[in-house]
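Only one chain is given next, in C-alpha cells, and it is the form predicted alone.
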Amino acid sequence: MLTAADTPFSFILFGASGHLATIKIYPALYVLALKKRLPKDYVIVGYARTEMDDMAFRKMVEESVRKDMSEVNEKVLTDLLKHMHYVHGQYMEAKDFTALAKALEQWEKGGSWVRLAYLSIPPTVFTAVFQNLCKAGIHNKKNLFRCIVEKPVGHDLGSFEEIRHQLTDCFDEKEIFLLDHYLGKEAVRNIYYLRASNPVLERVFKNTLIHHVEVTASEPAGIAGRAGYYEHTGAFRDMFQSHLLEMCSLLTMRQIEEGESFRESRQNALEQFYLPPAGDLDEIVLQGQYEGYEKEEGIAKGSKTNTYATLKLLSRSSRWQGVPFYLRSGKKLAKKETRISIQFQPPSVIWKGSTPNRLDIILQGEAGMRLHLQTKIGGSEPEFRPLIMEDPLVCLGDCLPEHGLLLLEAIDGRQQWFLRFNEVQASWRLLDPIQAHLDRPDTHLYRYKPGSKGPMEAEGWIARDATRWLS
C-alpha cells in the first residue's frame, strides 16, 4: 500500500499562477504535508510567465490554501512554504529553463532525486516545453523523471498524435504521465473495486438484465472566469472526452490483475464503445449553452461554446451488447452531483405504482450508493410503494484529494491510475466526429436556464428511445 513519498523529489509546476494550480494543486499538497506524506527534502517550484517572487508565490499558495482549508495547521503551512520557491521565465526561453536547470542542482542539494515537471498551460507552449527541459538537462541520466500531462492532450486525434509524437521524442512512455484527475478520486476508482468486491453486482450487470445506463456529471457553478480555456474545449471536450468515458470503462472493463494489465484491460472496454447507427447525429448528440453565458468575462457575443451536452453510445462487449449508455453533463444545473445510474428491464407484470430496479452509484454529491426495489402495500390488491435502500460511499482509511494521491504515485512511477496514450487516442477517436458536428455552424445551441436540468429539448431527445432522465 502507498502510504508516502520517500524519495526526495523536485515537484515543477509550469503554470503556477493558473487556476488549477491555486484550486486543486497547492491545497492538494498541503494535505500531503499535513499527513506526513512528504520525505524531509523536497523542492515545489513554481514557473510561469507571470512575475512574481519566493515571497510574492508564497503568499499566492498560503491563500489557496487558507480559501480551501475550513483549518489551517499553521506549523505545517509554515514548514510546506519553505520548500516552494518561484522561477519567472518564459515557456519558449532555453535560457530560462538553463536558469531553473542550476537553481535545481543548488536547492536539491546533491544525490539523486525524482524530477517531476507538471504541465498546467495551454497545449500550445507543450512543444517548446518539453524540448527545453531536455535541452537544458532538467531531464537527464541522473534524475527520475515524470512528465505530467493533464487532459485533455490535444482538441482532437490529429492534435493529440502531434503531442504524442513531441512526447516520445523526448520522454521514454514510463517517464510520460497521463493524468485525468477522476481517476485519482477514491469514489470513481471504487466504480471498479465495487465490481470486483460484489460478485452479487457482477452477475446481475449484464444485458439480459439491464434496460439502460445514465452517466450524469452536473455542476451548479459557471466556468468560473476560466474563459481562455472554456471558450476553447467546450462542455464536451472537457468532460465526455475523457471523465465520463473513462466512468464507463471503469465499470465495463473485465476484471483484471492490477498494473499494466490493468490499463490494458480499462482501453479495451474503451474501445469498445461506438456510436449508434443514426441518420443524423442530432439523434445521438444534443448540446445546449446556459443563459447569460456571453456575457461572462471574456466570452464573446455570439459564442457557440456548449456548456450542456448529452450523447448516447453503445458497447460490443457481449455483456453490454444493445444496452444504451446516456452521458451527459452540463454547468449552471440544478446541483452538483456525479453519478452512474443503471437501470434494470422493468418487472414481467406491471401492477399499480411498480416502477423498474434500479442501481444509483452516486461518486459526487451525496455520495452513496441507493439501490431501489419496490414492495406491496396493505390491501387484497397488489399495488406498491417504493423500497429504498441505500448507504453513504463515504471515504474511510487513507483518503486524500486527487491531485495528491496521483502526485504520490507519480513520484513512485506508478501508471496504473494514469492514462495510456492508446486510450487517450480511442476516446478521440470515437468522439471527433462528434465534436465536428458540434462545431457546424447550423448544429443547434439549445438554451437553458441557470439552475435548470438543461435545456427542455434533453426531455424529448431521449423520449425518443421511450426513455426518461433518472432525476
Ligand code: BG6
Given for the second form:
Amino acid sequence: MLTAADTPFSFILFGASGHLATIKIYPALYVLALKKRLPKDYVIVGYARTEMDDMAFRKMVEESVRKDMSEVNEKVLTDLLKHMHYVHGQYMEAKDFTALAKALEQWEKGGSWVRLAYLSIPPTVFTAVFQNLCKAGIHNKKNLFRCIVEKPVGHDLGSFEEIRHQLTDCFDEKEIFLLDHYLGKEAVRNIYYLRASNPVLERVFKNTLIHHVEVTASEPAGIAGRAGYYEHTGAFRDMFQSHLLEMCSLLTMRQIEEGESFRESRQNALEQFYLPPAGDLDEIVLQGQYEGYEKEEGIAKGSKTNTYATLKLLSRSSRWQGVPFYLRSGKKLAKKETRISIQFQPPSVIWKGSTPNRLDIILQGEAGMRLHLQTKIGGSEPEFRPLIMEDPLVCLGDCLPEHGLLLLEAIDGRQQWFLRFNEVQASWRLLDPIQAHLDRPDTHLYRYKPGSKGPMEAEGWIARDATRWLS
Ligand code: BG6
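Starting from the form predicted alone shown above, please give the structure in the form predicted together with the named molecule.
Complete assembly follows, chain above in first position.
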C-alpha cells in the first residue's frame, strides 16, 4: 500500500478558491487524513487572488469537506485544518512568491521537504507561475519538487507546445506531473488490468471478432457555475482530448511492465488512432448544445460552444485495424455513465430474436461488467433471448478518491498514471483538425433537450455506418 507517511511535504495549491479545489481537492485531502495516509509533518497552502486569511480559508475548506461527505470525523477534520494556511497573492507578482517562499521556509522549519505546486488555474497565467516559482527559489535543489498541472494542457497543439516549452524551461521532466484525474480512478485503471489479468479477453479483443467500440461519458450535470472555463473549452476539448482518448489507449495499448515503458506504451496506443478518411469532417464528428445553455449565468446569447460531441476514430494497430471507435460525451444528458461497450461481429446465422454478443465495461454510474450472450428460448424452432452475465465493478481494496491517490503518487515521485508530454501532444495532434472544424462558425451545432440522450441527429449520424447506439 502506498503511503506518504515518511515524507514531509508542502502542497501549494494555486487556484485555492476555485471550483476544482472545493469539489475535488479538499475532500480528497480529508479522505487521506481520515485514512491516516498523511505524514506527521505537512502543510497545505492555498494561494489565490481572493483576499482571505487562514481562518476564512479553513472555513472554506471545512465547508467543502462537509458538503462532500455524508459523515465527518470531527477530530480528523480539525487536525487537517490546522495544517492549512492561506497566502493571498497575484500570479504575476514576483514579490508575492517571495513572501510565499519565506512562509514555506518557516512552516517547513528549515527541513528538506517534498514541495508540490498544484496548478488549478487558467493556462493564461501558467507561465507567470512557473517563472515566479523559480525566481523566488520555491523550486530549488534543496527540496524535491513536483509541478502538477491539471488538464487541459493548452487549448490546441500550438498552445500546448508553448506550455511545454515554458514548463521544461523551469523544471526537469521528472518534476512535471500532467494530471488527468480519470487516470486516478480505480475503474479507469481497471480497463488495462481487466485485460492484463484475463487472457480470455485479450484473445477476443481483435478486429476479426469486434464490430465496433463505443466509449461514452455522459453527465446529467450542466456547467456547474464554470461558465468562464467552459465557454472557451466546450465538451470536445474538455472531455475528448484527455479522458476519452486515455480510455481508448488503456483499452488498446500493448501490455507492458510498470513504469516509464507503461507510459510509452499508452502513448504508442494513442499515436495509432487516426481520423477516418471522409469527404466531409461532418461524417466523423457531430456537435450539440443543450437547450437553455445560452441562459446559463455568464454565457453570452448566441454562444456556439458545444456541450455534446461525438467522434469516430480508427486505429492502425494490427489488433484493432478497421474497428470503428465511436466516442461520445455531453452535459445535461439523461444519466451519469462512463462506459466502454464492445460489440462483437454478429453470428454467421441470424436466428429469430438473436443479437450480436457485446461486452459492457461500465466504469461510472451502475459500474459493472456485462457480457451479453444469447440462449435458445426452447421449442421446435430456434428462437433466442438475451442471456446477460453481469457483476458489479466496485473497489473493495484500498479505495481512495482520484485526486487523493494521484497526490500520494506524486509525493512518492511515481509518474506512471500522470501523462507524458508526448501523450498530450499525440492527442492534440489527432484532434486539432476536428477542433478547428468545430470552431468554424458554419459548422452545425445541433440542439438537444436537457435530460435526453443528446441531439436526435446523432442517431442518423451513426446510422450512416449501419450501426446504432448501444444505449
Ligand atoms: C472534468 C471536466 O475534467 O471532468 C468536467 O472538466 C467534467 O467538465 C468532469 O464534468 C467529469 O469528471 P467525473 O469524475 O465526474 O466523471
